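Heads up, the chain below is alone and in the form predicted alone; it's given as structure tokens.
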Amino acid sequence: MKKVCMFGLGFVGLPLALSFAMRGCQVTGVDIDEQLVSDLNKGITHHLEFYEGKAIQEILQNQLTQDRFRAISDGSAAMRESDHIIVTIGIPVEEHKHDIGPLLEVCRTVGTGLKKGDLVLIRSTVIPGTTRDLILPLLEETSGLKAGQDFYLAYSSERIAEGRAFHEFEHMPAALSGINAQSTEKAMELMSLVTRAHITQASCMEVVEASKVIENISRDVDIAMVNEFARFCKAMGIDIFEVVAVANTHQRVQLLNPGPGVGGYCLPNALFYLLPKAEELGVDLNLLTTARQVNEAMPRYVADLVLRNLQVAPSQGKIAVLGIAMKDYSNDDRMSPALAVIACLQQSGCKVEAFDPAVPSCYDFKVDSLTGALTGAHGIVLLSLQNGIELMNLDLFRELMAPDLPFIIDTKNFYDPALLKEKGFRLERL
């Protein structure tokens, strides 16, 4: 039975910790959020994950009952009881600048508790070169041990989509590399407990680090292309969603749908992990930078669509926002485009009330019922689909909203235009 210590119990760390626990490992999860630790030890989590018909809440409770998982805030204590350490701490980005401090602080804690024979597996998205150039010397300095001789060090990217974490940890092909062959072998042994899919052993850790960043950026670029084309289609008076559907009948074309922006912790941040290394190497990343700018401009574009349809002065208008998660059927609102759309509307003078029953975060504009959001609203902007939002209760919409012809900005291509017209709504898509 392997003893695993998981640093970070967020959208990656918690389902990964439980994945190891379900396969018989003794898992200690570490997080500095005392409330989160307390909730997890009571079986409470807001994550919307499922595995083989079981919700993550049931999985968590089962692993707690079987004493295979517990959460603590004391990293040093967790290290004493573990010999396989996995780090899933993210690197936050503020105003386009990354802060690697939280990751290095956790690695310092790991280093002070390292024992001979331990494996350290980094699963955070990082600037290429981070594991070798920053984490390795930090672990050696704080532990007094030698990587590759006294302890093992490896890097493996995570590739999960929120909402499918358990399935994708098991079935998504993975990639890893260690500081030496022995480290790679140890990491393979650990990861193979959860991952049934093929695991690629890359030539070095930098290859895996760089591949993870470019995987994220590739989606950012793909979305930016179709978001920019959406404006072209809007100017022509044709439907971008129909254009994408027709284009995708080509067997070598697979366009994504446009949206109100790109959110979450992975895709928007990836470029800003890569830029520092590119600047150090003297490499321009003009295309990638432009794509990020296009996606960052989408919330303003959506807000302008709302204002264009508003038939009263913004200071007199109320807008109902439906869905504030960063993507459909998620409870994650980190860097959500919805928050940026709302900020733009508020800056224009609109009153905004938003409803999303899955997102636990509190905001001054967030209300706890669909009725609260709709009452008196002049328009609706649909930003993410969510269980618990009765989007087809159009009679209720019409009853509660302002009497003048209300509008719906549909960024998800959810509504049938003929039905909305019949029910007395104006519809506008991206």
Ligand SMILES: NC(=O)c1ccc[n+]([C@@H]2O[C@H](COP(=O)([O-])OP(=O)(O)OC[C@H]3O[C@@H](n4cnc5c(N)ncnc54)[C@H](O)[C@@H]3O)[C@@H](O)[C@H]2O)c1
Contents of the next structure:
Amino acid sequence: MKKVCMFGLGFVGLPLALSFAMRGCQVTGVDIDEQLVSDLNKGITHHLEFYEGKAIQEILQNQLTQDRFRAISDGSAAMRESDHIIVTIGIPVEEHKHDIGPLLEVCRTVGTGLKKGDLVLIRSTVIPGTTRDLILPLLEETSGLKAGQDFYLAYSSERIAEGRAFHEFEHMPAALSGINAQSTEKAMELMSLVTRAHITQASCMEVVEASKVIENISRDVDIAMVNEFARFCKAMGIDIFEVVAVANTHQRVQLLNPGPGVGGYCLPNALFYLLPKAEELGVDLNLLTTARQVNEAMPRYVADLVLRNLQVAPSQGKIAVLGIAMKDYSNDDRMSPALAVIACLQQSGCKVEAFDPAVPSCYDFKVDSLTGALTGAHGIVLLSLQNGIELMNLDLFRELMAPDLPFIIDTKNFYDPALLKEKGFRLERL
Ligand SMILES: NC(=O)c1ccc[n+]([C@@H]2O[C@H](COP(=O)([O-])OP(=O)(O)OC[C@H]3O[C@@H](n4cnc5c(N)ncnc54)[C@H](O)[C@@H]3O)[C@@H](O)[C@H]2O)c1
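Moving on from the form predicted alone, kindly provide the form predicted together with the ligand as a structure.
The next block holds the full complex; its first chain is the one shown before.
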């Protein structure tokens, strides 16, 4: 029975910790957020994850009852009880600048508690080179031990999508590399407890670190491309969703759908993990930088669509925002485009009331019912789909909304245009 210590109990760390607990490991989860630690020990989480028909809440409660998982905020205490340490602390990005401080702070705690024979497996998304150039010397300095000889160190990228975490820990092919063969072997043994898919052993940790960042950026670029096509199609008076569907009948074309922007922790941050290394190496990343700018401009574009359809002065207008999450059926609103769309509308003077039953964050514009958001609204902007947002009750929508031809900005391609027309709505897509 392995004794696993999971640093970070967020969207990755919690389901990963429970995945190891479900396979019989003794797991101690560490998080700096005392409220989170207390909630988790009571079996409370807002995450929307499922495994084999069970919600994460039930899995958490089971593992707590069986004493295979507990959360604490004292990293040093957790280190004393564990020999397999997994780090899932992120590198936040604010105004395009990354902050590696929290990750290094955790590695300092890990180093201080490190014992001979321990394995440290980094699963955070990092600036390529971080594990060897920053984490390794920090662990050696704080522990007084020699990496590869006294303890093992490896990096494996985390590739899950929120909402599919348990399934993807098990079935998504993974990539891994350690600072030496024994480290790779130890990490492989640990990961294989959960991952049944193929685990590629890369030639060095930098390959795995860089591939993870590039995987994320490639999706950001793919989305930016269709978002730019959307602006072109709109100007031309043709429907982007239809254009994408037709283009995708080509056997070598696989366009994504456009959207109101790109949110969450992973895709928007990725470029800002590659740029510092590129600057150090003197490499331009012009295409990637432009793609990021295209996606960052989408919320303003969506807000302008709203304002163009509004038949009253913005200061007299009320807009119902449906869906605050960064993607469909998620509770995560970190860097959500919805927040940027709302900020743009508020800056223009509109009153905004937003509804999203899955997102736990509190905002002054957030209301706790669909009725509350729709009452008196001149228009709706649909930004993410969500269980608990009943979108087909269009007769009720009309009753609640302001009487003059209300509009719906449908960024999800959800509504049938003919139906909306019949129900007396103006529809605008991206
Ligand atoms: N969210 C995803 O879908 C996803 C997917 C793949 C990879 N990743 C990567 O995984 C990593 C974690 O992402 P996440 O979404 O789980 O982040 P998160 O913000 O949900 O979780 C990180 C947790 O670390 C905790 N933390 C911060 N500083 C700490 C400290 N000093 N000591 C202890 N705990 C501390 C935070 O309180 C938080 O609960 C990131 O590098 C991210 O890029 C995320």
